[in-house]
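A single chain, nothing else alongside it, follows as structure tokens in the form predicted alone.
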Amino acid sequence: MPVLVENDAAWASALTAGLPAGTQVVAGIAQLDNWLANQPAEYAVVLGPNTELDDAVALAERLVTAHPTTGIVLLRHELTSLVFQAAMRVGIPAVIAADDIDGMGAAVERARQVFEAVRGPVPEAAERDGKVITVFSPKGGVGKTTVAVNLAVALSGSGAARVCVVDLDLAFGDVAITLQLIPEHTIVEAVEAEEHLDFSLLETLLTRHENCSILAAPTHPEAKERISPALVSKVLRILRQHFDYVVVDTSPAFDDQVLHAFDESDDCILVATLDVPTVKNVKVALETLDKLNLAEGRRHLLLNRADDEVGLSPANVEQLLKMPVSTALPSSFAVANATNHGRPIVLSRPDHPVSKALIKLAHDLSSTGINGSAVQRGGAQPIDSDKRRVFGRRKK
């Protein structure tokens, strides 16, 4: 498949519309190197118009040796003689105007034909067995969405893994605005296609961020009623076949849509803070999960603002909930500042204590490596699908 290098979300979204389904998008050259280390058989690299020309030239010089059958398509805002001279010098075969979507697509198709002439037919993208991770709290205002977004970014591993965030707070979802994205499409547009929904259609509803894809919540609260629990299950099953990780941000309630998301989940992150109402609600939530046999042995307690001096300590919370704190995040104005600027703290300040804790959590949840395009998971053993699902439904 092709790989697009583009750090501007709007350009990435526009360009992927003219590329084959399943095209990977990475933010920069470093992320591309990570991706190609795990996916060496990609037939084309498309360098977006915001890639520095010097970086494009240096990359082309490396690819000639390391990936000689991978074609390079260079997109430029301005087609100058300097650009063509630099491309010819390092053997970049296609230089296309940034707004020439058809020309880009044709160049990528030529790269595929050359690749197949040398190495044989391009194999179909292998179906992934991605991990679904649901982030939940029975109380709002505890930082659930911030955790979900930063966890997704951390899981992406600088482009080494494909990650999708699904905003299942269907009435008041904030994932897109947290990343300062304005989605053109939302999950509600999948309703009419529910009977014949597949990834090619679902992919058109995704909004690209530099590190992950977003399936946004509806823009109007009343649209929630149009989204059936069965559609939620179907969406998550499709996405897990095409992404290494699907992170689900939920509403603070056990509605039918959220319960079906738990039904499809491999891991559950329960977010709490050091206050009695939240701890009480989390305790009730744990009892509910127990009764429904959901996420048994795969629950992770995340304590946000864990250093607040409010009369409760992490040890008190562990004693009350009868489960250990997996991750504790300290209070920090930097988190709110990063959110207000649309730049998750894991990206803007990776050395911050909050970032380090979330990166460690991502590492604990992540695979031991990628074999082909399927995630090889470490940690917990597979759970029988009948036991994982509330109503004993099996995947089809």
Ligand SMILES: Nc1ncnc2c1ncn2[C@@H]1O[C@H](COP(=O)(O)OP(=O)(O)OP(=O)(O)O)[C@@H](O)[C@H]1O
Given for the second form:
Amino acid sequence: MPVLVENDAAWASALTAGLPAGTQVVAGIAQLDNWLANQPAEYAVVLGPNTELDDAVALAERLVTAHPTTGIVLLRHELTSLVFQAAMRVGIPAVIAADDIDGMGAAVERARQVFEAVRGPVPEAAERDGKVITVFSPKGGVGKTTVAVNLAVALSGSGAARVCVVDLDLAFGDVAITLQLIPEHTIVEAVEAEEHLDFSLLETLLTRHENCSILAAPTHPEAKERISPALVSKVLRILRQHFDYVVVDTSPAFDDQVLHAFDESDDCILVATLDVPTVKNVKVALETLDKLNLAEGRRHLLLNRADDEVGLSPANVEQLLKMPVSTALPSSFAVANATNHGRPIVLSRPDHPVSKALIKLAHDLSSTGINGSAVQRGGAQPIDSDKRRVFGRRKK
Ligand SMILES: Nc1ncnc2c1ncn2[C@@H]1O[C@H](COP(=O)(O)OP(=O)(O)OP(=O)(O)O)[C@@H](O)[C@H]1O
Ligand SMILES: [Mg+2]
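Given the form predicted alone, corresponding form predicted together with this ligand:
Okay, now the whole complex, with that chain kicking things off.
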């Protein structure tokens, strides 16, 4: 599938509408390099109109030897003689006006034909079996959205992996606003199409953010009731076939939609803070998950604001919850500051201790798992077949 380089979310959404389903979107040339390193059979790079001309020229000079069968389609806000001369000099075959969506599609198709003439058929996009990672806490305001968004950004590995964030805080979701995005579409538009929902339709509902895609929550709380738990399962199953990671942000409640997300999840990040009511509620949540045989495989305890001096220590929390803290995030003004500026701390300050801890969590989740931190609560118990019928973990 082609890859589009575009750092403007609105342009990225408009352009992907004219590109084949499953097109990867990356924010810049560095991320493109990460993508191409993993995609030797990439047939087209579409450079969005906000790519610097110098960057396009430098890329073309590199690709001609490193990826000679990858065609470049250069989009420009203005088609000037300077642009054409530069493109001709480095052999960029297609220079298209930014708003000529059909012309862009045709140029990408030509790139595919050239690739196939030299190297044979483009391999079918392999169906992925991406990981679904649900971030949950029974308490509000503890940092679920902060963790979900930053984890997603970290998992994307600067464009090397395809990541989608699903906002299942269906009444008061704020993933989009946290990223300063104004989504044109939300999950509620999948309701009408539930019967025949597929990726090509779902993809049109996604909002782009640099290297991630977002399936936004409805804009009005009452729309939550229209989103059935079955639709949630369907959406997650479709997305996992097309993304390497699907990160689910949740409401602070065990509603049916969230329970179905657990049912589809490979990993669950439970967020706690150092206060007794939160720890008590996380304990109850763990017991409930046990009873329902949900998320029994890998649960990871994330302690947010773990350095707050409030009379309860991380060791106390581990003792009370009978599971180790796998990730501890300190309290920092920089986190709230990043949220208020709409730029996740992992992007704005990758060297910050909070970012480092979340990047490590992403790394651990993307390899085999977190050593020693996966607690098999209830997993060893015989499975109640009746419960299984309702909440049977998806078999791989
Ligand atoms: N480690 C931290 N240090 C400082 N501020 C933090 C930290 N983690 C989260 N915050 C801030 O706390 C606020 C609440 O975080 P967030 O929205 O992620 O919580 P939430 O659990 O998703 O809340 P809700 O239940 O309302 O959805 C945000 O302003 C965020 O920036
Ligand atoms: Mg939230």
